[in-house]
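We begin with a single chain expressed as structure tokens, specifically the form predicted on its own.
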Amino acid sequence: MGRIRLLPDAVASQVAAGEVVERPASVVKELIENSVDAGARKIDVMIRRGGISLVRVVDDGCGMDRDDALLSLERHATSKIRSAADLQTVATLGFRGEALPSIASVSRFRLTTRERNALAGTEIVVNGGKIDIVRDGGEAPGTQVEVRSLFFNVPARRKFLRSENTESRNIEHQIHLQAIGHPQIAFTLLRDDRLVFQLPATTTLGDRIRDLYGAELLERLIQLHGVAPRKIQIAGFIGQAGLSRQTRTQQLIFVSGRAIESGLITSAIREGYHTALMKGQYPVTFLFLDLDPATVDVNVHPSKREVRFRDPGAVREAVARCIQQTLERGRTEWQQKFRAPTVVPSIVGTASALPQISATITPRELPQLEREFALRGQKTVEPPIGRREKMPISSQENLTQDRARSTPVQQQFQIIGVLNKLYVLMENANGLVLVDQHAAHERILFEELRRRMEEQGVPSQKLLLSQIFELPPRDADWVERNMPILQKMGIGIESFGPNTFKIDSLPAFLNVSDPAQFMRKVIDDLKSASSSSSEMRLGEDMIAKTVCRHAVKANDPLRYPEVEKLIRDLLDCDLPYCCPHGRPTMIQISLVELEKKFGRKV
């Protein structure tokens, strides 16, 4: 007797429903996506007991006639696609034709719908996948779906649901995603007959972010202005350097209006921030990508949370470069906001000049940095080579005479003093600015040393014994394609057979005990790096540690010209917002915040 049998329709429906309907939030997601595809301008969601007892979604979309309403409850019945070729150019959120029948098979389901010009609508009641009632309905134009007693006929699935509060939070998060992805649609959420939020339709993404997350977060976001290839349109907002979270909960990614989860784009975002983000932290992003539908495969998973790109390398490169350019363009705003003054208001301290990197330093001379940075007592402050002329530091008496002879002029900020021999205090039109002198000097030295090593090349040192190692096929293919880049970074590597390589030299400034293990780590690190990344990527950690030792420390007193030069050099950096470890260099405390602290404002 044969062992293979066809499953009953009821069992097959429940198996299929398990792929689409994981929890009440999945129901809300699928119903809202149908409403968006129907052209709704207003979507109301109501839940009870975390969506387990009731989920109701009401929209003012195009609605359906009776025939379409009945067909919508049949598996793989959809208005979104007509043929297999249409799967290559899906432009709607839904297309599989599985959501409504899957939801109806595991709940007590009610659908009412009416077209705009129809005299009467249609009401359909389904219990556990079986249609009980089909009759005329008198609801407003649009579609209303009620899902009651979710998983009432699948008790095993119901046991896996979390608490009502947790399920409610998941639903709220899902509506947040849809609201961010479609700011032109008004959303309302009622939880146990209590209004949670009511979002009006907006014309801009910024207004929707402000409505959901508050004006304070919006003020700390930067609108994306990077240049992307023609076929990849990138828009949205990213957090300023220093704005981060411990999880990815506020790292939202949308592709053609669809909220997705993508390890590829997540790594590209991380690459775009690079040294502007602390390790273990995740940036706040509202990232929107618009691509030709033919270059994106959304038919990967029934929940449609994952997508595949025809050219993943181009997408990763575009996202990373766009974020890098956006952060770098913020320098202009910083220079306007913190432009150095032309009048010396006071003497900040009494110390020698800031330590500077020698004009002839090479990567081989890194161990000598400590002696070179220790040289103090010079009478001039030398800015980075090739950027500015030497600026003489007047003696204390000359500073006093200059201050007495000077006349007040309008300026962007005024240096007030130094707090605890670490934080430079400045006043500008917005309030108080604090600068971490150590973090600021770290950034200055980091970019200067990296630039010089790039210009002078990365010296390599021959190994006493060449190392032979094997790699998995994918990693081996990556090494073969990128061997010129690795050699330019100071790694002497060449093929030594199928999936086998030989290393005979490494960068001179790296202390590597196991070259094979080092190469595996290099491959993992560089796979997510953009093609425009610094050639010194392998040495950046070493450079960051080096400049940390030689930068101005806490308790190092600085005079006014030194502080002024520190700020000016910082603003000339590519990423002046943070040190190489991702810590902020400057923070602003607004006058409004100070007034609240003193009780002048509520």
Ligand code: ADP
Contents of the next structure:
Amino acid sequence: MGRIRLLPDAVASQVAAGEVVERPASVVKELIENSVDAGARKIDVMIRRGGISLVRVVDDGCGMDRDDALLSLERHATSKIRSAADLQTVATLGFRGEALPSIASVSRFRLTTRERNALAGTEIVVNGGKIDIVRDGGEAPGTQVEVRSLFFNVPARRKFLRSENTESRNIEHQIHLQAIGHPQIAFTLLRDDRLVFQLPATTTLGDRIRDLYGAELLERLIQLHGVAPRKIQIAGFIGQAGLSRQTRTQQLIFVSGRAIESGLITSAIREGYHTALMKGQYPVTFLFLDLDPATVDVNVHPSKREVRFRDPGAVREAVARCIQQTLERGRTEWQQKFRAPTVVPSIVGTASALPQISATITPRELPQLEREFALRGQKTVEPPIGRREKMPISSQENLTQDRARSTPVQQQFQIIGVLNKLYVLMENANGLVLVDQHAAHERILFEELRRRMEEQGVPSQKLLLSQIFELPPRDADWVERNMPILQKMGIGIESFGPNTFKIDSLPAFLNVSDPAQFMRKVIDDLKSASSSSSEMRLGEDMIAKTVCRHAVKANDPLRYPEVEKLIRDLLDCDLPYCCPHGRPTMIQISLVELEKKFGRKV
Ligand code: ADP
Ligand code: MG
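Next up, the form predicted together with adenosine-5'-diphosphate (ADP) in place of the form predicted on its own?
The complete assembly is shown below, putting the previous chain first.
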């Protein structure tokens, strides 16, 4: 009913011009966006041969009358904005009035549309941009767009298409984005007459994620919420630390309901994950950012894939902080699950508010462990086995006061043994847990170091003999520049002539035998890291985690009582499940998985 207007030339020339239709996936994206804007509750997509031979999108949205249907095929005809000022506050996905005419000009195109209460609908057939047929159509209310033989009249662009498989995958990804962005809309996808998915409308993002990616993924996600100053709202889900992917395909970012790509947000996410993300891996995010439309410019990219923020710094900081806080919160949930008691402990229900962490050792495993440690000639003076068993080591004696942050649940797991002098085998309610001692130790040292740095500084221990050592000029330069950080970390290093340094103390808990050698290794490692990672991630934390890594390498293998303490300390960390470099510290193999492997369950 005359909703669509031609944009005045002046406005038309302001919308970011460019080719909207690059590939079948862009057709799908534009058509779905139109359906969403039309208020559809249900969108059905059908593709054949990677969308090259057919893309059909059917919606139950508001439809168009005949005049509007014809006008929708004109360039710069849109019902969504009227003036240049409207560009500041675009609330719809579309606003350029370019998609339909662009698509129709490079395909065999058919539009059928009908308004809800109209007696008849309209059918328009366009071939390579030329309108061939306009007639009454009798379809159900809503709009159906069929795009066949894409690029039949532009062979040059057809050549740029990839294999049907790749194009199909691009399309699927595009629909995933839309489906995640709009859980309240039902979606189906038929690919070459095979049903790929059928997603019912739902009220929550969580349900949509489960329907699309499975319950297993949803279980490993943590819910985000945070309101930053300046009214930046952040919601959605992110993968818990340790969950990552080799590609970016599950790193979804939405700004005001629009799926976008953003280097700024991507790096903010990385910054938020910091040590919880393995190098070269991508996080899983379903991140929704909502901000005042006036502070985002959506009119910067022809396919609206990018946006520009008025205050990029604030957005970056809000995202990074929200992710960081969410991960820390996720730790508690995770711990409760991880430490669910294997045996219902008798102490449960006592009034003690203090956390009870117990690592009980069952009798049958002890001799083995003892042998293991005896073999290394490191047998320690522990109470006899018999007395230790069933005597949960309560955390009270071990936790330093400020670290007693665990949840007041009786947490119990059993250490079974140590594999290959490296992996601690444990049992918890879920099944088997393997802990990488080195990774665990690194995580503990790192958090310790960071915590101390935040407090009064790291207590350092004087070396018996201070060491003087020389470094190549570039390395010396690096040390000079980072001297304050190193000192704050408890590394007593100072200049001692050109390219020469004196080191006379180290943090007490580092236990390094050759300090000069240790410093050289740390510097080497940081140099290679600084060339590959972004500036942002260098600095204190980066140095701290490198220091810890080398400290661990320099360490002796752990002895039995240390294994216990290690596990306890690990579980008290902020991010216990991965080392400061994002590698996992522990792996859970559930009983269900074991049952599957042994063919007890299918
Ligand atoms: P834009 O979405 O930028 O406005 P399009 O070329 O994609 O430009 O669409 C032009 C106009 O056609 C839209 O503004 C809208 O009014 C109308 N339209 C397109 N698709 C649909 C649809 N599925 N249902 C109802 N109206 C539609
Ligand atoms: Mg559109």
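Numbering follows the first chain given and starts at 1. If you superpose the two forms and keep the largest set of C-alpha atoms that fall within 1.5 Å, you have the rigid core. Because the structure is a prediction, the values reported are computed rather than measured.
After superposing the rigid core, the C-alpha of residue 567 moves by 2 Å or more between the two forms.
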